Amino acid sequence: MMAGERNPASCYLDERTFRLCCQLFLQHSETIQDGWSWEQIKGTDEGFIKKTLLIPIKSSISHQQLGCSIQDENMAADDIQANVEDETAGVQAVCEIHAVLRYEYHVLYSCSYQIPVLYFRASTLDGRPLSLEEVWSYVHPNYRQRLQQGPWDTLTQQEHPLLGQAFFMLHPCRTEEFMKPALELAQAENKKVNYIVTWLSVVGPVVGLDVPLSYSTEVSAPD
């Protein structure tokens, strides 16, 4: 390497740089009130960071399989959308629903990637757990055309590494892809970027949890 020449910036951290990332993201989540917390694993070290989210969406369902007509009292107007359409044609009206998903996110260390990785599980109100296709067809159009090329390996089901638990998990083997070049960026501009906020900001948006843009201008990296 020449004189004056920088290390390259590294896409990886340890664990320690991961707690204290997450000590310093937990601060400011308690400032702004995010709902971000420290979940410790008894009898362990080991632990991670842990947020619950209410996710409304929309799903279109046909009135037969509803059982429910656009006049029906029991349904706020604000709530539904009623689309009808000429049936002569084979088109069945539609109710568009605004339902409420609930998401639980984690984030965890991985020792064997040496990078934090995203795993969440999702349910409906009454506790159903949301299927694989169910959580992959919630992902925002924009995100799921980068995806298209290989969903399945991107977003997958595994067993939480710390409870023991089926979770949906973001495959951390493109992380590579979008942190090198974010942490070059801020080498080259002499900037300290607190990992855990570079990182969850992309792909935190990819199942629906955005990261306040406070994060960035608020967290600093540790020492």
Given for the second form:
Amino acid sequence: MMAGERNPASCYLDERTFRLCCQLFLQHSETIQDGWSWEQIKGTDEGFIKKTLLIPIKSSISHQQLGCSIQDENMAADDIQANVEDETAGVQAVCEIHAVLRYEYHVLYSCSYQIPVLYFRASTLDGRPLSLEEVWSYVHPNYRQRLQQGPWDTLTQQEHPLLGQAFFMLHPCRTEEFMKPALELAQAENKKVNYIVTWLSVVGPVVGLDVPLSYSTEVSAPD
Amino acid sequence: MIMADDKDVLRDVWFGRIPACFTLSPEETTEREAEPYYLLLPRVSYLTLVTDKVKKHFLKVMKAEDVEEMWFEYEGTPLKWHYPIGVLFDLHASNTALPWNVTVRFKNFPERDLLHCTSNSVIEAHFMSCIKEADALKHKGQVINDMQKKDHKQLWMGLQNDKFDQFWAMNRKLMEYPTEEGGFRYIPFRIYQTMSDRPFIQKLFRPVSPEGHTLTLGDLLKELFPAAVCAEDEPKRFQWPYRATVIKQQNPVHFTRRRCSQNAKGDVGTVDQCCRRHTAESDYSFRGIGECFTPDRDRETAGKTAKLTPPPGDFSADCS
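Follow the form predicted alone with the form predicted in complex with its partner chain, if you could.
Everything in the complex follows now, all chains and molecules, and the chain you saw is the first one.
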């Protein structure tokens, strides 16, 4: 290939590359104890990665954010995930833990669209599944706007294609819109990215899933 | 191109009906006894789209506070409204006598297993997303994306209002393919099964082999579901607890007839009949190798092939 000539970065993913990216992703998750695991479908080489999270929900979360002027993504993600006594941006609030919710995240491969897809479901600790309205209300206000404007059509209830149960899914239609620039940038800098790391870092936080920065620096792309 | 003589087949599939009897579950609280409600269900539609009258009928005997989102079950299994009615019937009840006895529920919605369906727009969104996914496989989504919003609406309205011509005026665009490229990029299909957690098998499958041969449904099954296909001299081992449901076929006459006839062993008459069945945006059910149930009226021919079918549950009997 001559200098200056490049094949355009493909924003699509074949299944084998999906599995390889997941493997590398999981290795790092193991290192930092981030809780992801691989679920294999019996008798096949198909599978998906999954993670379960316990999220305390604070009653005063919306009041906090109204007073908060700093729109920092990492802060917001941490906020959802773990901080009980939160003193960010000079706003002090007494937080009561109203409930603990169980969120389950699955990253599957869609062979129809040739991209990964994020499925998740949430329930209370005693097993009551959350409705879409409830899930929405717990999405951080910062992300609520992004969710409404972002390059995904919507959050809908779908049947999990491998488990047959009811999950929520971020519609994959416009993955190209945010993956293409990221992949092109990496290519311009002569770097190879791990598709799953890049993709999940964008879609995950929107639904309360944090992807620590170390994934971006430590996880390599498959050969 | 869709062959002219497919039109009657398309109509047969579209107008296929399943007679059903809806009974209120004894677990529901009623002010007085409710009569069962009988309805002819369109195979190509969705339960929640066609059961407004069922709901009205049972609400007459119930108090408002005892009524939540309506759902259906068959012999204790919640019925997934987002599967076409024909698929549900073939999956759960095709071995049983008609009418199909469906139980109506208004409480204890099975949150884990069923999707909520709070309005027709939910059904529309689901239907359109299936159409889009199928087109992504066939044409990389180009045909559906080139259609206007009003065209999408017409597809949906055609289904909702049972208007064959209105529906097919739009659907034919989705069923055409550039012949120079050998047809659809991939065939959109799902093989539904009841004996596994996994609800269906869906993989990429090209209609043409690398050597340029047109592939058949038999080839697809052999590659992706070999357990269902047995050699010609072997006794048929499965009565098909698995139902092959093909969403759209490119060229039904060639695609299915040859292979079906080979495996049929004497069922050629019935097989040919069903092999001419072409799917619209609906589903096409294969029931076993050598026998097919699609539109309701095939039930009349069922008697002729029934003797070749082992009794339900006996999966080891020889069919021939």
